[in-house]
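Single chain ahead, written as structure tokens, the form predicted on its own.
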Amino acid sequence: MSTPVFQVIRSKNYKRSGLLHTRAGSVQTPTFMPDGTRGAVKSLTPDQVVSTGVEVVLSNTYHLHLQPGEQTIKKLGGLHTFANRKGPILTDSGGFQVFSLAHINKITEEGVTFKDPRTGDIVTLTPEKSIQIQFDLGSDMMVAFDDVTALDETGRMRTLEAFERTHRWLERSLAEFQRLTKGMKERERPLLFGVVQGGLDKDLRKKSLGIVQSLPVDGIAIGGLSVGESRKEMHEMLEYLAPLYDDSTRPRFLLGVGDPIDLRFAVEHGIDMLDCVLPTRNARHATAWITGDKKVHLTNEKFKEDTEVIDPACDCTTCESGYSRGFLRHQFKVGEPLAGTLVSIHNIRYLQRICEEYRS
């Protein structure tokens, strides 16, 4: 009997720790995955990323398709060789980026047509094309193409339409995935996550989760949150979904969420994996998390002569190397990119440490 994709090591109430098996190695969960959008976590070397405890890096199907193109990356040895990444890589479907470029795209049943913001060229992304791109990139974990809509007042009017299309596209994504992986041994093939949609409509979310769980996908992805709703609304939906997950043999991935408060809430309500650009984006804007999930803004005048590290309780290489708040403030003030790098290391490590606490 083969080992399941996901093994629960321990669980209590809804939160759990586990081991996710991929062809590029096993991953301890819960885990936070920084976004290496264009093949690299912004401003960090692969070794610096690994130093934070990261076990999976997420890369972006949409951006890598536009530049340099999946065929170029394939010729350069695949995404692992291209990005000098030894551990597992997860690629998103491109659905969120299509959503974020709503002003330049057109959604039809076939897929999404949009203009390349860089060149003006017309590009079409379909469920089949998204899976093909991810396959050519050499991804270890793929996400089915979905229709994402905002949860602001305008976007909520399209919730039902996006819900229905997402599941039709999931069937097509799954069929293409099965075609491309036919004949591959179980431990040699990538994994596929199906996406749960439905906005803030609990009936639609329940139905969507049921549909995804009824299909032979390897993981469950919760999409369409952190797209305009309040924190309270997001938490209410995660709380609602927690008792509806059907078994322990598939990992659950919450897309696009990375604030410490939300990460804790998600893990305590059954989520195993999260990704977000927030830790590195905040870092580049001189914002760091410290003990208690508080934020400090390192360009603040009060840090000008501060000899303390970002957080004395932190074990990241930035803090352990002794970089002071005063030094970091100066580097931000003079526009030195090193400051963003050092704080990115700290912020990612902060989230990883939270995950490690839940594992134990």
Second form
Protein chains: 2
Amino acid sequence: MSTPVFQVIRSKNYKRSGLLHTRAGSVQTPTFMPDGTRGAVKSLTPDQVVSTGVEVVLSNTYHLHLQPGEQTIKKLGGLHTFANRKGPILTDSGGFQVFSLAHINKITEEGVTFKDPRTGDIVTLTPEKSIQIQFDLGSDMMVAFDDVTALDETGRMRTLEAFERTHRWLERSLAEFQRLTKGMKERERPLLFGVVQGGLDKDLRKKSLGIVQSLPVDGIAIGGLSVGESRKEMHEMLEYLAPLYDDSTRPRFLLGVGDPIDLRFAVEHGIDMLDCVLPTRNARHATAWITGDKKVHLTNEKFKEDTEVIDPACDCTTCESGYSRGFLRHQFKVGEPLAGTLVSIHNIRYLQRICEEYRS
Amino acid sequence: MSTPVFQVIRSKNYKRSGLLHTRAGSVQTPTFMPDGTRGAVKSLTPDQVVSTGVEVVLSNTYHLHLQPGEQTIKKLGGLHTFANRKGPILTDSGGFQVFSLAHINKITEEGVTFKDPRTGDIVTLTPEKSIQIQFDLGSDMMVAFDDVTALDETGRMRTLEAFERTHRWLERSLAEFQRLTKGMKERERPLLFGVVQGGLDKDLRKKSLGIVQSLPVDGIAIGGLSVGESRKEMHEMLEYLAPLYDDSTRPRFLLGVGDPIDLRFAVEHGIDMLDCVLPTRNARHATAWITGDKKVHLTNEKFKEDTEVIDPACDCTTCESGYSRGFLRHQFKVGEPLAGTLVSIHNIRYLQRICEEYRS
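Other form of same protein, the form predicted together with another copy of the chain, not the form predicted on its own:
Now the full complex is given, and it begins with the chain already shown.
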């Protein structure tokens, strides 16, 4: 029997540490995955990303499909060669971006038609198309396309119809995935994550999790959280789901969560993988996390002559190189992009270090 | 007898290679010095700057005096600690920026009074003040403050009064420099460059060079070129000056020149050091130099699916890491700052490699 995709190494209560095997290399979990939205993590070189300890980079199917297009990326050697990324890449389905960024024209059983905000072109995404795009990109881990219209902006259910469609779309995503991976060796094929929806409705969440877990997907993704609901609501749902995951050892990926407090809560409730734009977006706005999950705003006047590094307890290359708060404040005040780069490295390392602490 | 500040290692016609000894380390010449305007080379970490082979970084006295102020930088450990720069730093006098960026209120024999464009504060710079600021910054190589109003924007003389004042100001700069370095050991003191002016007037240039060379400055800077005059006019002046430099082995620094063609011409006419914002500014606008001193515009449609690196003959880390023109084009098109970082590394390396070729 071959090695399973995911191995649990240690577990205690709901917490667990594991090893996820992808065709681009193994990943220790829990793990934080920064968003390389358009192929690259904003303002960081791949080496700088690796310096944070990060083992997976996420890229956005929606953005890359619209620009430069998956066929262009394929011709440029696939996403790894394109973005000079040596390790595993996870792509999302594009669903979340279609529903949050584009002007939707029509949602049918077949798929979603929307207008490209840049060109005005009419674009159609279906479950099959999303998988095909992720395939052409050369993704190592894919996510099934779901109908996010089931939820309002605070995670509450809007239509049962969309909720049910999400699962029919998951079956179509899986069928397309199986068609495209047919004949590939087990260790050479990408992995597929099915998405659990249901918003803040516990019964629907339970039902959705049951459906996703009943299918031969490689991983379980939890979608539709961190979309505007309160922290209490999100935590309650993670707590509710924790005992419901089945014994099949599949990795569990919580989409779009990257606040340290939420990350800790999620890992303590059985989550293995998380992604978020928060560490890099916060960094570009001069906000850094420091020990105790506190936030510091580096443009604050009080840091003007502060010779201390962002966090003396931090082992990121920015702190270890000795960049002072005073220097970073200056760079932000004069609009130099280096400041965002240096603080992005710090913030990503902050989250990844939390994950590493849970592993040991 | 102690080692002189500058040693000529080889020379042929006017070309020469040498070794410049500064308190922060030795520098092989000819050398290109990128501009770290506000303390850091735009969008590059110090390690990335070092990766280009660059041995000196230039910082702008004008910008750093206005924000965050030399006293703040001094409290943060001086410019090297502040900007995490391990090697030599050269600072300019602030003169060029005062006259090109600020709203001048008054020019007297004493100095220049101008309005800070950001705060509206009235600021006065004098030769003494400029040297004091450069001292507080912790600069390894300083430039004397000159009256640039002598020139119009194409390098033609406007007033003989300003031209003559430049030399009186040089004597005051030198006196202040000597006062501040008094008692310092020879190898621990910074170096001072006097500036040759005279625009496109050969007689005035000769006179100015004679005055500067008659003073005990450590280096000769050529100012007032690359300010709008034609390439032919600039080259004629460099050609005219080449046989006029004296035998005292002092380094010659051409201010603000960084086009590869001009850089080659300057080095072939006795110049040892050059600085310019061009490689980084061009890079941010998607323009890269390639073999033959040609320019490529990486946003061009023809690079969309181009798998080649910027210049296959280039040894910069961007080209050696394999980033394709197609990837860079995409990153520029979507406005990702990583593209500017990667092409800045390439462009700086392009100029520094030309310098290295002249050394061997």
